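This document opens with one chain alone, in structure tokens, the form predicted alone.
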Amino acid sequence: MNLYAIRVIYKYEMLRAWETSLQSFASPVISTALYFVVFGSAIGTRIQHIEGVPYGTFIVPGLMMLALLTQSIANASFGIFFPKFTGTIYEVLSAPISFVEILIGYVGAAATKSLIIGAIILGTAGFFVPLEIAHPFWMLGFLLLTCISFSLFGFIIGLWANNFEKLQLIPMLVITPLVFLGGSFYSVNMLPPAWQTVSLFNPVVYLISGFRWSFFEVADVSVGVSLTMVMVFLIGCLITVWWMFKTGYRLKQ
């Protein structure tokens, strides 16, 4: 394992984030505050509690998941796409490092940025609503798994995309709607039975449900099922990345 190569890639990606720290880290604080003003104040006056949890507190895990998923994908996809766009990816591919080391460097940096953003959002939420985490260990576990798995997914998008339009296509048209329809700001149990069944086909439901359970011990689906779905998605992303590097898909063009 070439730790030096991993460290170089990781530090470069992290330095790029610090150079745009206002956009990377200040933006989530502003967005979170706005969500609390709009959803917490406006809707919170009409919906006092959901399953015994105050509405303003109830939406915190959903807000975190919304930011984590979008930021993990954005950081990882742009991190690998930009070297492809400029042509410097060939310098990385020709270096004596394996695809595992490249993957750890890029995905590790993207996941770290997402974890920092998650911590910022959690801290910001504490200024608006009282927070108690029932299972801190499980909360951290779901947090790590989400950041890593969706950073891997973003890495795949970055390898697949051959222009900036495609880079934004899946996050904007697929991921964001799935997050909003995945119970971020409501409980799936509030929906009519038919729509509850439809919601179970949304993979984001399992992420948000498991993450919310770690906060309030309230879940739309079994925690075991949520954890299994996250692990299946993570393994699927790892297999896809391995195949892309093995075949040179969108890398040798």
Given for the second form:
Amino acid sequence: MNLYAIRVIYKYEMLRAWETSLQSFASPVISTALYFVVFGSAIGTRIQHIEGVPYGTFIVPGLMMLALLTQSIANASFGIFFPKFTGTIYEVLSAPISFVEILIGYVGAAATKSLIIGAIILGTAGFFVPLEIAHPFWMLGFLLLTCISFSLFGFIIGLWANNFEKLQLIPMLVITPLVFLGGSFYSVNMLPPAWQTVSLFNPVVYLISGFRWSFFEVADVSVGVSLTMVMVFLIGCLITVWWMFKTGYRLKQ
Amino acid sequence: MQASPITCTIPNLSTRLLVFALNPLVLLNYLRPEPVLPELTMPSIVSIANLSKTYTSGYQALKDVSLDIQRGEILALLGPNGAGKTTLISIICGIVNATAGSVTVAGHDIVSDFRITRSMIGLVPQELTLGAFDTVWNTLCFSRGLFGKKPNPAYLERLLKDLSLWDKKDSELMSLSGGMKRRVLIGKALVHEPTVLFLDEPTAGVDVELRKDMWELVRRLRESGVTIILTTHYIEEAEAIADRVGVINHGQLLLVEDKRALMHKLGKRQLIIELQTPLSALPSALDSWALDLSAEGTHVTYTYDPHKTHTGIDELLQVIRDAGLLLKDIHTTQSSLEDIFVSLVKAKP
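May I ask for the structure of the form predicted in complex with the partner chain now, the form predicted alone having been displayed?
Let us now look at the entire complex, which starts with that chain.
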């Protein structure tokens, strides 16, 4: 294992985030705080409790997931796309590093940034709504799994994209709608039965449901199913990245 | 005519025929027994066997290339743009996957033993690919770390001083001139102390003074035991620093030869005779000499093989005198590596 390589990639990526901390950390936190103000304080006070949880508190896990998913994808995709775009990727490809070490460096840094953002948002939420976490261990587990698996997904997008438009395409046209329709601001049980069934095809539903369960013991689907779906997504991403490096897809072709 | 793949020193028959097709004057030289060059006895550090690369677009960049690069030599790969030089280097360094064939570095396969082979290789890319906001020091530390080497500030300081970059160690890369950036790239390639260094067009866009500095640096590196493979389309670069020269075009290695032997074999010499009185046509007595008369009628050119015992010069001068022509001046010219390169490359469609 080339630990020095992992360390320099990780450090380089974290340093890049630190040097652009306003964009990396402040921006998603401000966006989420605005959601709390609009949906939690302004509109939320006029909405009844959902499954026994005040609306402002109910949306906290969903808002965290919204930020984590978008930030994990954005950080990881840009982290690998930019060296490809500038040509500096040659150095990583010609170094004695396996794809696992490259992944740990880039995806590890992207996941760390998302974790930091998640922690800041959680802290910020405490200023707006009363918050208790029923299962802190599970909450942390879901948080970690989400950050890692969606950073991996972002890494795949970064490898696949060969221009800036493609880099934005999937996050904007696929991920954001899935997160909004995945129960960030509502319970899937509030939908008509037909749409509840359609929602089950949205993988984000399982993430938000599991994460919300760890906060309030309230879930749209069972926590076991949520965990399984996250693991399946994580393994699927790992297999895809392995295949991309093995074949050199969009990297060495 | 297609040239078949050749190994580093002794071209096969089809290659000889190709070279003859390009320049008939060299036939006799090629039919002579090959001189055994001292380099032949040196061990290969890089061995390339039947290497081919076809990109996903369908473009075939390399066609069955075989080559042995000897330890401690400077090999210059000459070729026009798009010849396949960068693809060849990229495959050896692990940046591009080969479609077929194999490469070993010090006996280790570049795919199965990639950690060993890549640790031995340094690469200076053609483009000035550097992060804009990193400092010189940080980018070198990053490169060293990528190659699994623990930080060594003393070595970095020596390297930066050798590259005349020590006073720029805290400067951001975007603030450096093109020449300085090129030197930073060389520093990044050397920062893990490689034994094989690939320089892809190292002096492209570099001024004359810096180019000569780089040649000096390359010579010093060779003296320290580093094997150097450089691609270039500056013939004078190959002529100045290379031990051996390879010519690549359309993905095929046309020739690899010791530089001096190549110039010896393929180089032709011309006798240029300046006449006191311009001629409209050569006298019939000179018809059998295959001479060229310049458009102004003042210069007669005779191309000959300098390695022959009888070059024909003495007889020619006698015939000219007998024909009553008065000479004003006489001199000879030797074809350069550039002439050889152009004749080789032009012959391939």
